[in-house]
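A single chain, nothing else alongside it, follows as structure tokens in the form predicted on its own.
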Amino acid sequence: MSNVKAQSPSSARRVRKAVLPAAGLGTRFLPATKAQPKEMLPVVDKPLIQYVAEECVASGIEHIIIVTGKGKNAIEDHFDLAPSLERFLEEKGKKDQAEMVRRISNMVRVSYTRQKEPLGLGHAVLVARDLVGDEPFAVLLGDVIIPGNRPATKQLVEVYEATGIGAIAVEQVPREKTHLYGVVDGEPKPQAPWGQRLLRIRDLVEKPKPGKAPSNLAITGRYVLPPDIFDCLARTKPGSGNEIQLTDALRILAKERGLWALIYEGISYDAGDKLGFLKATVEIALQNPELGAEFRKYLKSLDL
């Protein structure tokens, strides 16, 4: 790869916005998303955005900047000042849930703006190019959910803070599911602490045929990019639907840029999908504090 142009990790810059492109119409969880947004749909006690949110936080990011379209004020509301109800919470005793409120409120800076046509990932991602200006920013999919004490996030943007290349979150998956995912071409390039889990892409193959896959590492939802992406974007050619696909800018930047793939720890949840949500609020559950051991009580009472 003798023509990439990679930063030096002296000039590499901290990584303090993130973008979350939540714009979508959420068909697959129809009729849940009729009259509201897939993004706050709830896992166990709190919507899918929150999750997503916090792990931005739990990565030192400072401001999240959120992609929304028509019918998504309610992520708005969500992330908004509520002193009617912190207010009527205090009066009622329930200090510990007025509390809870006001951090939702407080946790982060949050801007908006708006995709006004579904023209893909990218082109979500290119709309917030104003407000992310010239610098790294991470990228977060809303109904991607990684929890855990290492976000995803944060692994990622270590890489980049360190190398001063952008970096994609990846993982393994069965080699009869690689048509379902975006799936990387990357040759190990060891180096600490990340060892054989740190690759260089060579390309990136969107859902590719298990016969025609260059691996079965999949694109998990997480990204930490450079400000150079918006200008591969902004060249990149609609594609399939007339949408302009992330992965496509991606193969661009990783061409001349440089682009790292890290199999992060963690495990993800696909909640997009139905199936990976009620995964994600069984295990979710599970490992509340003050629901786990009940629930976990009850699953054994089935007669499965």
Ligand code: UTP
The other form holds:
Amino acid sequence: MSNVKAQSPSSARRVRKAVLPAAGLGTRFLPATKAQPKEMLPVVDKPLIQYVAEECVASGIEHIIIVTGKGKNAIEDHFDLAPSLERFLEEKGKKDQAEMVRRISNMVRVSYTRQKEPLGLGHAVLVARDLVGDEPFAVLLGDVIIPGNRPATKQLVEVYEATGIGAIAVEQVPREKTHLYGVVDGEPKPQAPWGQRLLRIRDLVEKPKPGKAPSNLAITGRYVLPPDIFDCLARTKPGSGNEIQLTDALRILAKERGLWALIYEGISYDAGDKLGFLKATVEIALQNPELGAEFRKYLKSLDL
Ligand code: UTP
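Next up, the form predicted together with this ligand in place of the form predicted on its own?
Complete assembly follows, chain above in first position.
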């Protein structure tokens, strides 16, 4: 399989849909998440889930399926039309803002399904089964943002469309932090154009005990999967934290169908975690064309 990217994807391999699980309780971010979804927390001026939806659009996704739960209505409102707000802005002469508000509801087709109880990330993906149907799809965690011009999801879509095998994004983390992540045991299978960044997964472990991690390659929150994952999920029993874990279903998929790990190009922020959220806010604010220069000056002025 040399230079597999040269092949053009058959229609069965085209990745058109994405599932965004957003039904978790966000307990790491209490009290901010007591009455509002963590996916709606703003980083600079956009809610987390909008960054994720924009990554989908930039990756060629045509249909986003958001898995919501209790107390998550603000997510639906955010992607809906807001005619009275648009009218108000237009009447005040704020055409650009009216246009920006309109663009959010027009950017992509969005459907919703509900996870009645937060039984785990794997379970959240499984409830999207009917909306996905029998085709490959991406999964993007609603609280992980990966800014940059080269969307991680697009990098995974390229691997899937070229090989027909599912791919998950991984990144190197310090050894002493592996117990916080799903970690892969992978065998390098270098091939163009990915070179050493592409590994065939032998196994995966969710939150390995200290010293037991098979590598320092952690799962980042971006996946492109074949529809076979649904059968794997249906066979998956509750695991770590008594939740139905996507990682456990991926172990089955890796054994039965194969699965790639791609050390993607980019940096992720787990913005569902307070420190990750702060890092994302600072980095994205520094890159903001309106605020960046002033904010940089301010940070430099702090006597740290
Ligand atoms: P997290 O583990 O980060 O979310 O799941 P959480 O459970 O909300 O967070 P904490 O640990 O209590 O702070 C990653 C993503 O999967 C979704 C979450 O909404 C988040 O976007 N998720 C998780 C579900 O949709 N359903 C679940 O049962 C669990």
